[in-house]
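We begin with a single chain expressed as structure tokens, specifically the form predicted on its own.
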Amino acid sequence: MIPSHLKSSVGDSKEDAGFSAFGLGLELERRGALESLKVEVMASAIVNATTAVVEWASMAFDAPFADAVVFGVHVDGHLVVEVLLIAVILFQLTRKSYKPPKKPLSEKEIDDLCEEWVPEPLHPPITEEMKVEPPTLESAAGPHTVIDGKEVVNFASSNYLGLIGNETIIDSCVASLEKYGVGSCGPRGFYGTIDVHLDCEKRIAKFMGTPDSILYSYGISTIFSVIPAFCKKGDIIVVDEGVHWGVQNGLYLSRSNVVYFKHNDMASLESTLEKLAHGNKQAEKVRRYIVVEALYQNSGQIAPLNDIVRLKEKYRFRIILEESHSFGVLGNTGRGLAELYGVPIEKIDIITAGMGNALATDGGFCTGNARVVDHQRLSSSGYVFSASLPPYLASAAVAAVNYLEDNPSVLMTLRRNIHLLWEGLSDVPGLMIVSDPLSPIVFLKLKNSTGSLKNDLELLNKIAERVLKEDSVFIVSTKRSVLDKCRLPVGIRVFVSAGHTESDIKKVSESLRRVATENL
């Protein structure tokens, strides 16, 4: 028990400690009620600052625009100000976060993520179906070769007039290697215009009929180096969806609006051309184009000339015209597509074609007026920047230019030949013939596709290389990179020579039937 002069000890402790307990609380109210109060004190002394400045720089502001009035609006210091606060708001709402550095790497450290870096590839990894070799072919490329030490009949190569190994030819190359070397080491506007160069030019368009033509050095690089030469970003393009790679690299190059039809489809052409033109008002305010090949080489078709003319003047479209195989080959005297439909020449803006065909040899040209050619030297990159066109090859275009007028009788070859070649394919077993009667590109496509791109040109690749190992015969079938977008079907491509014999043709008939008999 406790004794009761230690209970009233206890009893006075309990009440001390309940004062000191109460002492505390009032002395903690007490201290949180004056750091509110400091609080109060120093956001009522910022406001009062900021507003002293606001009111300072409003009354800075008042006296120049003091008779200020924008859209009927009073501007006064208060309107500035507050436009001033608006932007620094909007400033520091769109600037990037701030990033502390970072501690720099050790060289250790560096050393580590270098050895475990490892770079994008620069290409798609390489399958076993891609390691081709193809035939290497051992001397001129003329209706017979040499192909790995073997004499073959070569219906490969696009010698369509039987020019190559042409003595007259090789003599205008022998005189103009004598007199001006090989190369001529700079652009046509850089000291590289050497007057054979103007030769070519004058010859080529006086046997077009036009006004003026201009050189390229590359065949291909002549189409897509006009292209984006005439036509710039928001221009409307409508393209045969059967151009080969070079005229789709001058569509990518011109960034225009590119609008594709139906293959050699007039009635899809119309129907492009009416969409594009009817009630379009923007329409009307760009350069519009039509681009065709004369004669496609992906499928060996010949555009109706005559028809897409008169759709051009109908909705009030340009035509440039690819020509690289028709020029020397369609029309009574080899110029080409406007010859063959009696169209005048001056109703096609813009044609060009490469000299590696029927002219047998390389480069290429653009013809027209005067102004479609002087607008290409300052303005095309296939011109301007590559070096001209080494003057033997001009020497050689201007000597087959004067062949071919002057033996018109090697166009009839030509005609025979692919009328034989027609009459030989025209009942291969599952293949069929999709091209021109008068294309010297003759086309085979699958009756029956495999329903696969890939296994349709494993098949026609097949079916080549038998050819071309069993009987000494050379054909090709189509190759599509991943580049090329033609959506034409795949096929075996035969080209014809005014230099075939009738015993070259019949043997590539035989030959192509018998393998597609046993593989088809």
The other form holds:
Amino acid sequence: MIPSHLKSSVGDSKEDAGFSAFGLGLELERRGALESLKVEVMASAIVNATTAVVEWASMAFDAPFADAVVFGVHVDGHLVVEVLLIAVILFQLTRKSYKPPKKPLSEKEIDDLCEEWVPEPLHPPITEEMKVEPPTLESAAGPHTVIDGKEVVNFASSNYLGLIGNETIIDSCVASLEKYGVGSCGPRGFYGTIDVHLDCEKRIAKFMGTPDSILYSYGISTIFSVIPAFCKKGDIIVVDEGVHWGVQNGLYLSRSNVVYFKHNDMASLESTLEKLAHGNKQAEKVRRYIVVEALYQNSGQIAPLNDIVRLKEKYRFRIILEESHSFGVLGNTGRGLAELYGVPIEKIDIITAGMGNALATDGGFCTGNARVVDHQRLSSSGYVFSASLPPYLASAAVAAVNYLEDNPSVLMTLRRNIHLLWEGLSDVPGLMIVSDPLSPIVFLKLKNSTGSLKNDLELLNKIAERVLKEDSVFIVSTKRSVLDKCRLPVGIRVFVSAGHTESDIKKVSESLRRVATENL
Amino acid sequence: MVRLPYVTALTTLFSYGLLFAFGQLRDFFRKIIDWFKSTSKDLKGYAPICLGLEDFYTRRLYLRIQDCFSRPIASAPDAWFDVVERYSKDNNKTLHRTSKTSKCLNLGSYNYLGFAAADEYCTPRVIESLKKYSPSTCSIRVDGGTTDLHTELEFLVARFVGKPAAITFGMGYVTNSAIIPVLIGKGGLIISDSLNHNSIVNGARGSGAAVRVFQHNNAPHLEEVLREQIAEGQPRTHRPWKKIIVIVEGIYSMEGELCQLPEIIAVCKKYKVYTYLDEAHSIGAVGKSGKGVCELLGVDPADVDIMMGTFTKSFGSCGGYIAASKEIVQYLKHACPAQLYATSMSPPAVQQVISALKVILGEDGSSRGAQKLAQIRENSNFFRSELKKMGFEVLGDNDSPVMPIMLYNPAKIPAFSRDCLKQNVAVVTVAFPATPLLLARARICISAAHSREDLLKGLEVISKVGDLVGIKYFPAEPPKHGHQAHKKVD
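If the one shown is the form predicted on its own, what is the structure of the form predicted together with its partner chain?
Next comes the full complex, this chain leading.
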């Protein structure tokens, strides 16, 4: 017995065959009489063949085993087909999908790749500006120095207190050299700690009013060793965008989250702190720092410390204050930015400074409370893994601090010189002063920038060269490394010293005015 | 190679485990005691500078033996110096200076050629330059910090090392940290020896390039790493590397070993990679005329792309240099941050190096330079062979003035150091983290200023203390005449 649905399909197919043959016939009638006859014969043959197959198929399904009963379930023919289909599907699913085979590179292929590889050269092509050599000094870098046999007035050394050439300092250095030699021949942990280092650390701590301080052997390495010692991965650092390369390198090495705020803009700082305070739930484990420079090398601005301290206490951040250019300069007795603003020194967590500026020696120090200083003795890489400061430089630092404490009037002289220079440079065409009135770095930038950093620098270098050649006044422009991320404008930096006389200052203002008028 | 006996490894691990357990116990009690005392209001809301286990090693292990490190001295670090005595009232947590000093034999300072103290040729010239140029130029090199002394030094260094040009910096550590980022950046690859110094690691990290490490002094492994890296290219993008620099050191200061320079240079030349050689400890100290490992191992300086060194160790001054081709040096002078932002090297220190170089080259009119070089070679080889004969485990190669003596157990570190100091010999002991945890050692640095009597005294004291502390891990060689006499008696 043919099941109903199969019957109808068989019937349909018969009719379908008929209809399709009919359509075919109609189609072919258009082509021609003989061909249509042939095709008609073929068509009828096909129809007969199809009918025969279908009849046989229905006979097969009528066969008795199609009615077999397995396990009490009535098994029909179609079920066998379906079971077979399922079996085929399951079989295909268990096969792995086809992946083209992975062949590791053979030795020969690696050899070929190594042959083909062409490295870049170690240095980019040397341009003309790279070949320019800086002027060579032939005497000490004091307020007057000798370049190429001529005496020039030197406004390129950050010798703010005029201590280069000071007899007392030189005498203490000579005594130190005769006793200890030049180098210290070892890191602090391995017999490189000389008693002058310990004396210097105590003297600086006493001068600043903090419990202790730690000496580093090079000015720039101070800040980029201190920051990674305190800031680790996951900590948050908010930093001014105008900081110098040493700070940027320290931030990069610390692997913390760094957020920049607009240069010396307290509103920007406050909004950044506000954003961070709201975003952060895990406040207990994360250390937060604000890093600012007291006197920015890249612009001559002074950071408003009282605002920063107020914000730091509100949002619970720690301050790292970089005082390289303000130590020995700002404040009534030269104790730095904290004294200028009348902020108690305990409120500033970490103060670092390089001693290569006002103190006319080399090296750097870091000071703060006892915990801060002790921590650095084991975890600051520039302290642990490097040879210590040469002893004669440490005794020079002690002598310089003594001099500063005994003669605070030198700061008055410095301030007077800065004021005189401001007056002299106030009407120079094409250049405007953008530094703070208290800053000994007088920063002049171009009133109308050419638009590109390179062209600005070229112009400024030309001015500086002409000033040196024609008027024997030595001034310099900002230097930027390719690795520096700071985007502040470049300019001419005039470093004022307490050792300059009034005539020196008049000379530089006149010279700049003349050259700027001609060139800009 | 360090041959760590099995029993020693077990006892060392046990000691550290015990120290760790005690440390945790004391921390636990400290936490309980602190819980009773309230924290001050000021610190509320601030995360502590060190959390939990971050400074565990410092508080519980290092502080116990703090008196063995950072010993202050009160004289020049010459062959004999004055070590300041310190005392502590609170079990080594804080140490106080006294004004008493004791004269000790100096086996710890890096004074390879004896220029540390006042020298008859160098010191008068240094004092003269100090009076002329002052202790500092207060200016960066590119502004007003270049004096004629600096230019002279650069010529002299280039001539000494055998390269076309050189550039100098005020600190050795900064030399590495500031040069490597200028030479290579993102898209480049640095392959450094596994035992390289911290300054190289910092410079490599600061550059932004990828860093891979190869097994210490193993040229075949370096080749394997190079082949793999060049074939693979940059991670994930598989673009070819922009450039590859291999960084090795001349003498590794914690092992006293010389670098296998000829093999490594051969591998680097084959694969067109650049080489950077850090000769901090080897310049001036090894080689027939003091020109470093290149001279000692017969490598042409032109094959090494960049040679770096410091002036602290053999020249008794401070600072570092890079010697390379003229173009590279010109580029560095223009672009390196240490030239553009850091105060230039102090003029008296520059003069010290110039004078020391002149003495070594024999240009001061005497043969003191050649004498010093012969002396240090003789001293190092004599000291090393004697120590080995006594049964100590000494690392390092012949001719290297650095010889570490293995201690292993943490308790032997302070024992060795304190007992030697009691007998007026100052040694340096190094432990974790400068060395691997189980491999603590005492490191001896020999100087040309040591005379034969000094060395014999040092050997005597070390032998006595070594017996007391128990660090003679190998059997001692019996002295030759004694052996023959014994035979005769039989």
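Take the two forms, superpose them, and find the largest set of C-alpha atoms that agree within 1.5 Å; that set is the rigid core. Positions refer to the first chain, counted from 1. These numbers were taken from a predicted model, which means no experiment stands behind them.
When the rigid core is held fixed, the Cα atom of M412 travels less than 2 angstroms between these two forms. Superposition of the core reveals a Cα shift of 2 Å or more for E120 between these two forms.
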